[in-house]
Each structure stands twice: as structure tokens, then as C-alpha cells.
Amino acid sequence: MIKTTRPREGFLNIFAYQTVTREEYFVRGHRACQGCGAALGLRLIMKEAGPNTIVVNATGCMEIISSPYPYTSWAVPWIHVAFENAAAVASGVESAIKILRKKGKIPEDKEINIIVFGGDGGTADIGIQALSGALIRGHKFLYVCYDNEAYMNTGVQGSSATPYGASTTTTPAGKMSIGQGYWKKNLVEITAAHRIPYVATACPSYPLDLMKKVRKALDADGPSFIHMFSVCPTGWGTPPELTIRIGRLAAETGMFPLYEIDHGKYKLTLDLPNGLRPIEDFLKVQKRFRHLTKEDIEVIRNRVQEEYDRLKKMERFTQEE
């Protein structure tokens, strides 16, 4: 069970295990599509982060829907930056705060969170160079990749985070193509290879798990990274009312396992006592996978099981150290 985080004034008790504030820092009025998993995730993340937060937002879905001039859905300081330099800008913000502390303009004991939001295109593809550099330098901020598994903002083009077999406008399925022809880039392992304090996967379908991981990431003694699965009804061809269910199916089938790497120690954070659910439960509700044959699905099933078994081995190995 998820235990209670540190209590704060004005918080509402949820199931007696974790508290969630009534305050909103990513507010209503944005232009997200119905059933947008990323928008729900941002709302939950900002509830945990609180008002003393600076947001650096790369170009993408969440930037477009939250800031149509002259309006904004952000109740905290917010910076819109290009696809490729979000992590670099966050590095500059963190360095500026350090200087202001030394000059006595910001109290040493005042907590200021820095959170970067970038999509899978702006993270796994365009922005990975700046992200890698920031992680190597050790800048303290949380980078959240909201992964809807394609360039949804510009027309559902495939990215390196698009899953194998998915049909997009640049990887269309047909007689000569299965759709996306290579496996999804493993952002968690890439960022963990930088030996940063905290890395995790999360999904807004499991809100308390997501918020607990955000708190761990913000409290980490260095940079942190959360890879957030974000259901996209528009790009995936799914009913908006099934967003939460599809997110859970992704975790339960192993298509997007929930785990964390806390100072090198792996831990699966979703208990699946009966093993993984059939992969078809996740695939069959999405139009982007409707062309897959039984043979294609079997290839995906084997890969997913292999990766899940590897995670379980890593958990046992690192926890025993």
C-alpha cells in the first residue's frame, strides 16, 4: 500500500493512505482533447509539487493546450521553450536560483521545485542531447516525459517512443509495412545510465503512485526523471471514457510496467500476483493496432514478457546488494 506523504495544511484524506490538496496549479480551461491522459497527469503532478514550483515546458501538446494567448492554465511561473533545449533552460533556472541564494535574495531554506515537461518527441528524439548533458552535470530538477507515443501535436507522426507495430501517419500499416518497425526507446534505462538518484515510470491511471513518485523525485539529491504513460484518444483511436482503463491495461499487460530505480535499486511498484494480463487486452481497444496479425501479436507478447522478466531479475539483484 502507498503510505501517507508528509501532512500539509488544507489537504483532503484519500482512502487514509495518501493526502491530496484541494488546490489546483494546472487549472481548468485548457484545450486538451477529451480523455487526454497527459493533462490529467500534469494536474496530479502539480498538486504534489505545490505553488513554489517553476515549470519549464517544451513545445508540444501540453504547451499548446495550456497557453493560448492571452490565457494560461498555469498557476505557477511557467516558461515555454523550444523542443530541443528544455533541459538546458532548466539547468539555467537552477543555476540562477543558486546564485540568488548566495546573494541572499532567496532564503536558503525556501524550497523551489523545478519541473520540466516534454513529450516523447521532445524528449526521446529532439531534446535528448540537452537532457543527457543536464543529467551528467547534476542539475537538480525533475524532468517529466509525458509519453503519448507519437508527435501528436503535429499530426500523429511516429517517434522513437512509438511502440512496435503501431500505425502512425509516418509509419502507416499496409501490405508492405507492419507500422512502426522498431522497438520503443527505453528512456528509463537511458536516464538511469547517467547514475542519477531517482528514475521511475508512472501513469495517471494510478494517481497515488504517480504522486508518490513525484515527491520522491523532488526530494532527490540531484536530477530525477519520470517517464509518464499518457493515453491519447485522438492519436490512438480510443474512446475518451476509457483513458483510465487503457492506462491500467498498459501496466497490467507489461506494455508499460510501473517501476522505479531509487539510487540504483530497482523496484516494481505494481503488484501482479497472477502475472501479466494477455497482451490482446491492451491492443484490441486501439485502432493503431487493429491491423496486427496473430503472429505479430505473438512477437510483441514475447518481447514484453522478456522485458518484464528482466525487470524482475534486476529487482531481485539490486535489492539483495
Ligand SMILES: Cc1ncc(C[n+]2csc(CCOP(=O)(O)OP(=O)(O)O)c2C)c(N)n1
Given for the second form:
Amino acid sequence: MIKTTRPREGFLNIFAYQTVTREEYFVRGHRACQGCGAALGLRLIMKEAGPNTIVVNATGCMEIISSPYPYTSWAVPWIHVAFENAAAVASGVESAIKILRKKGKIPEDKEINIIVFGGDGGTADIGIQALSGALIRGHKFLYVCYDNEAYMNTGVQGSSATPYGASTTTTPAGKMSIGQGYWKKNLVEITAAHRIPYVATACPSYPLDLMKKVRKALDADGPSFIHMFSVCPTGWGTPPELTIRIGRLAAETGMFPLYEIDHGKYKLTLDLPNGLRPIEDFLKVQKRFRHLTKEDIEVIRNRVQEEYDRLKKMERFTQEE
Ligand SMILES: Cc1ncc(C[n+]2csc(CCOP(=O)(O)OP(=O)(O)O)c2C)c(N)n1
Ligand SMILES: [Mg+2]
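Form predicted alone done; form predicted together with this ligand now:
Following is the full complex, with the preceding chain placed first.
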């Protein structure tokens, strides 16, 4: 049973829903595309985080869609920052709160969450230096990279989180090119290498799993990082109504394995008793992968299986310790 938030008003008292508050802190009326996985993820994360939260938002889709002047979707304090400095600004917010506590201006026992939302371009490429610095300094905040696997806001340019073989406007597939020619940068391993207390992957297709991980991340005794798979119908060429399904397919095929690293201990959080599902199930519903040949798919399959086997080994190894 997933134990999420402290009890709050407005709980629906039926089955799994009893753990999810009705209150919204990322509210409707925003301009996200139909079927936007990232917007759904933000909504769920904010439900878990609650009202005592300060959000630092790097430039990108989630900032653009939530703050067209004079409107806002944020029912909590929110600051828009550049790609380069999102984690640095969050560090400053955390330090300021510490000082205000010392001065007695904020009660010691008042919990305040600080959450950064950055896209994959803003995190894996442009903001990684500030992120690394903040993690090494040990500032207590949660950094969520919502990963729609390209620079979507500016027209689907490839990032270092774009998966191998995907066609984007800067890595177009054609006679001479498979599309993205590199393997996706592994943000989880990079952040975990800073030996922070909690790192996880998640996807809004598994809402309770996502919220449970957010709770663990916010309660961690230091910095935490969540890499959230975020289906993008506009950039990927997928039917908006399949967003939840595609998120599940990513996890079931191993294209985006769900796991956490809690104080160094790996744990795969999605049970796949029959092993991985064929990656074709995930690839074939997306225009960005339409050009891939059988041979290309084999190359991807081997890599995905290798990574999944490695995670299983890491789980056995670190849980035994
Ligand atoms: C330093 C800098 N370079 C380029 C831009 C233009 N720009 C604004 S949003 C964006 C795309 C961001 O991609 P990502 O971080 O993946 O977020 P997404 O749009 O996919 O949500 C770009 C390139 C910028 N704002 N700042
Ligand atoms: Mg992106």
C-alpha cells in the first residue's frame, strides 16, 4: 500500500484514491498541449508537495504554458529562472530560508519544500553545471527533470536526453542519418554519483508510484532528484489519448525503467515477472521512430536489455549489502 501525504482536507475515501488530495497547486487553465505528460506529472507532484512549497521553474514548456501574463497556474510561490541557474537559484532559496529560520522569522518546525522543475534540455545540457554544484554542496531541495526527450518549447530540437534513433528537427532521420546518433545521457547515474540521499525515475502513468517517490524525495536528508518520463504527443507524433499507455509501455519495455536509488540502494519499482515487453510495442506508436529498420531496433533492444540487466545486478548487489 502506498502511503503518501499527511492527511489533508478533501480526501476521496475510496480505494487507492484515498491517498490523493483533491486540492490543486498546479491548477487548470494552463496552455499545455492535449495529452501533455509533463503537465499531468507536475499536477501530481504538486498534490503531494502541498501548499508549503516554493517552485523554481527553468525556461521551457512548463514555464511557458503555466505563466502567460497576467495568468498563472501556480497556487504556490513560483520563480521563473534561466536554464543555466535553476539549481543555483534553488540553492539560494534554501540558504535564505535557513537564515530566516536562524533569525526566528520562519518557525523551525515549519516545513517548506523547494522543488525545481527543469526540462531535459535545461537539465541534461544547459543546467547540468549548476545542478552538479548544488548537489555537491548538499542543498536540500528536490530537482525534477521532466523529460520529454527534446527541446520541445522551441520546436523539437534534439537534446542529450533524446533517445538513440529518434528523429527531431536537429537530428532529422533520412538517407544519411538514423536520427539522434547518440545514446541518451543517464541523468540518474550522474546525479547519484554525487551520493545524494535519493534519486529515482518516475512517470505520471504510475501516479501513486510517482507521488510516493516525491514524498521520499521531499523527506530526504539532503538533495534529491527525480527523472520523470514525460510523453509529448506534439514532439513525438503520438495520439494525445495514448499518453498514459505510452508511458506504461516505456516502463514495461525497459525503454525507461522505473527504479530508485535510496541511500545507494537500487530498487526496481515496477514488477515485471515476465521480463521486458518487446520494444516495438513502444516504438511503433510514435512518428519519431517510424523510420527505424529491424536492424536498428535490434541495436536498441540489446542496449535496453543490457541496461535492464545491469539495474537488476545493481539491485541484488546493493540490497544484499
Ligand atoms: C540559454 C538559452 N538558450 C536557448 C533558449 C531558448 N529556449 C527556450 S525554451 C527552450 C527549450 C527547452 O527545452 P527543455 O529544457 O527540454 O524544456 P521543454 O521545452 O522541452 O519543456 C529553448 C531552447 C533560452 N531560453 N535560453
Ligand atoms: Mg524537453
